[in-house]
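What follows is a single chain, given as structure tokens, in the form predicted alone.
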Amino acid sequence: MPPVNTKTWSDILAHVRLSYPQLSRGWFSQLSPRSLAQGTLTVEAGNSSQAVYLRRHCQRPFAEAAQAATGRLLTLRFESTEDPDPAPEATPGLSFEDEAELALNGDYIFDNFVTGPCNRLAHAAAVAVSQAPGRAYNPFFIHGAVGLGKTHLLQAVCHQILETAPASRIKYISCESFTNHFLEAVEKGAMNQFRYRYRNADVLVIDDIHFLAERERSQEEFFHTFNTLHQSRRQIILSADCPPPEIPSLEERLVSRFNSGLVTLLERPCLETRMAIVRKKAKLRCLDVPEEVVRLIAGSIDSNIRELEGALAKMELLGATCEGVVDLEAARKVIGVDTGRRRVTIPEILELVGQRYNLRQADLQGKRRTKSVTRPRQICMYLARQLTDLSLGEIGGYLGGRDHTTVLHAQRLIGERGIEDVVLHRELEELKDQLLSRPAHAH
């Protein structure tokens, strides 16, 4: 007998999908609760990659969902039948051996990637790299704003290479993991172990390489790792929010090497591409979404693909509660948008955020860096990127003449913390709703 009944487990999954659409994955429906003992709910994943993803990103969301569904404070434990030992003992030396690599999402393959004018070059290059790693384009550098498909392409390359050559040694990690592992190796005198791990990879894939900024020792080590791999014709794939020359404090020799391969940009998708993405994502979720609802979602959300996925997650929940029927009017209410909505302006954002956090507009545009001012200022930048068509430089200009890298950092920081911090997530959603529902001249 399962530890929780079918309805309760369905409620837990629905809560996660609705509250955390950015984290939700299609394979969540394959998860199964196995045991409930001493306040710990053990959930079984289909494979070890899924279990790693859940442990890293979904502990808090599932715990929150379990509490909402059962009324009890529960701890979540994720396991899979592929785990060699559910409770391995700690081993001496470096601790990153078991946790260095990011989990591959089975949905992130080339067949599920929708191409358009905004991403056709990057997609074609990624396919070429997957077919001839180390020979087609090396290094391969993808850049673009958050939520436009960089991670999808990185993982699609990994999937394709593993399908063609299953024995390939692929290291797919975040830049933050690389720098943390380097510092740990320095502290423990284990540089030989560190270098062997990274310099013997057939394919090294690093997401968010811009986090190397202002880390001189990590840049030095990565420079030598890059040279070793490149000289032996191993494939290097990197992603960032901006092109190499715009990564702040990145050494010129690294900029030169990143530019020596192929650098491609992912732009915001046009309406037709967004509609195709909605159709594709709906098919993956087995959702029957009418064409007018497809157009509503694609026409209302133009910031990034993750928000399109979030809207579809809400549609999925709506379909489950309305016997599978999702009409245009119901869809409008659920995703909280209006096809005729006006454009939000920076002054409106400054006014509303100032009221929310009891700050003057001069404070938000000034030079003060206290926490009470910095966080609201970063929220302004984040909302401006989400709700306006202004460039990074234009937004920085409104916020006291700050440069584009400051805006980029704020957008990334608030976006990531908004996923992890439930309170911040709700505050951001409330601010968006208030801005989008204001009368056209309310400022």
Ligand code: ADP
Given for the second form:
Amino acid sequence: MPPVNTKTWSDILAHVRLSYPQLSRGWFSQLSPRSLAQGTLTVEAGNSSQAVYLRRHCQRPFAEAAQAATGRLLTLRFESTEDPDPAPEATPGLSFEDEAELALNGDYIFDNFVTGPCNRLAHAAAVAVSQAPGRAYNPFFIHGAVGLGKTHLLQAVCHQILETAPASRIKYISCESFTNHFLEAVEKGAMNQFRYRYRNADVLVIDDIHFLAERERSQEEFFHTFNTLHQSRRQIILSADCPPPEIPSLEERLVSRFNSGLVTLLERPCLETRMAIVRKKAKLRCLDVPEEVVRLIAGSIDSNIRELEGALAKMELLGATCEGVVDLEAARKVIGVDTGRRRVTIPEILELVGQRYNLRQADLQGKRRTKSVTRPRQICMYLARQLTDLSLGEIGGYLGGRDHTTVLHAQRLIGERGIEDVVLHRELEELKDQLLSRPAHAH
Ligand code: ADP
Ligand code: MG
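Taking the form predicted alone as the starting point, write out the structure of the form predicted together with the ligand.
The next block holds the full complex; its first chain is the one shown before.
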């Protein structure tokens, strides 16, 4: 007997057709409901590309329709007779099972990615990977500072693969979600499902893999996922804010796996590239930006492409445009707001943090490792990363010749603790305010 009666099923289909005409397809009439268990209605599609289409675009519409027709909150699962392995039984309440579609940003495609000397290699490699997944470079590892286009490139590869081979099973996920899913699966005893989900992907893309730093159990699980996929020549794509050996406490075996494919770097873009990016982003926003404004923006923001875009958004928001054309004077004001922020120096940070925690600068710069010194020292490193343009190595140099990985570790640690711990959060905010509002001559 079918899990829902014929009338209910045709009501569900009718509801989807009516509410989502643009998503509906003629072949929906050939779908058949297969089972209903633990709140999950499993529907069988004729082939795997239909199942992929349904999973990607129709999870919510069908769930809504099923709720309207049955009065129950149901989760939909789409399968096809061609699927390689049957999915393990769903564990109720496991949130990652409900996650419907690939969350890709439609703007993050190759056409919208501007190339220059800073990113040409990474871009070319990403294109090659998207043309021959699992064969060109595997794994493919992109690293670079924040806001330089890692996520954009990763998603461009996904878009391209989906365009060429729509039935590809792509799993695109942030490393944080991977770790959270893993912990949730451990807690709920649902490792089979977890493994099925990740090890059945044709392409596994994990953004910001440095999040695995110091997470031993997740590293262990990821290692096995990696091996399974790699052995069957499925593509693995990773991004991080530093090269593999510099990810703090990353197991050696993972470092060597990551290094075994292609590791490429995204560097800061030069002026020309930044100008081309501003032009491209302006076009996407349908803004007419005169060349002198392009130069002004690209000339004053040099470290982070996200901020270039932010400047354009701000111009729109603050009304620096007149019928879609950006005005130079108004643009100057908007940019002035940003660059008017005074620059903070490390000696200022050391002085202020020293005062606050009753330490001498020599303590902060020295070798002592007691907790009363290490925490304030880490705070100095964190603030230096937040408020100056200095590199990890330069900051380490100031703070008693410490290694850049130590600075990276401090930056992450304080960043994370500063979210969880309200007292620390307030301290950091106060320190930042004081540093930014000091008169410029107070060196
Ligand atoms: P990351 O993941 O490295 O922090 P993102 O990929 O999120 O950086 O990029 C930040 C913003 O800058 C995004 O809006 C992205 O589209 C844009 N961007 C980065 N590099 C380029 C590029 N080369 N061409 C066009 N836009 C870019
Ligand atoms: Mg990113």
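Everything numeric here is computed off the predicted structure, so don't read it as measured data. Numbering follows the first chain given and starts at 1. In this text, rigid core is short for the largest set of C-alphas that superpose within 1.5 Å between two forms.
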{"property": "Residue shift check between the two forms, rigid core fit, Val373 Cα at least 2 Å", "result": "yes"}
{"property": "Exceeds or equals 2 Å, Cα of Gly71 between the two forms, core fit", "result": "yes"}
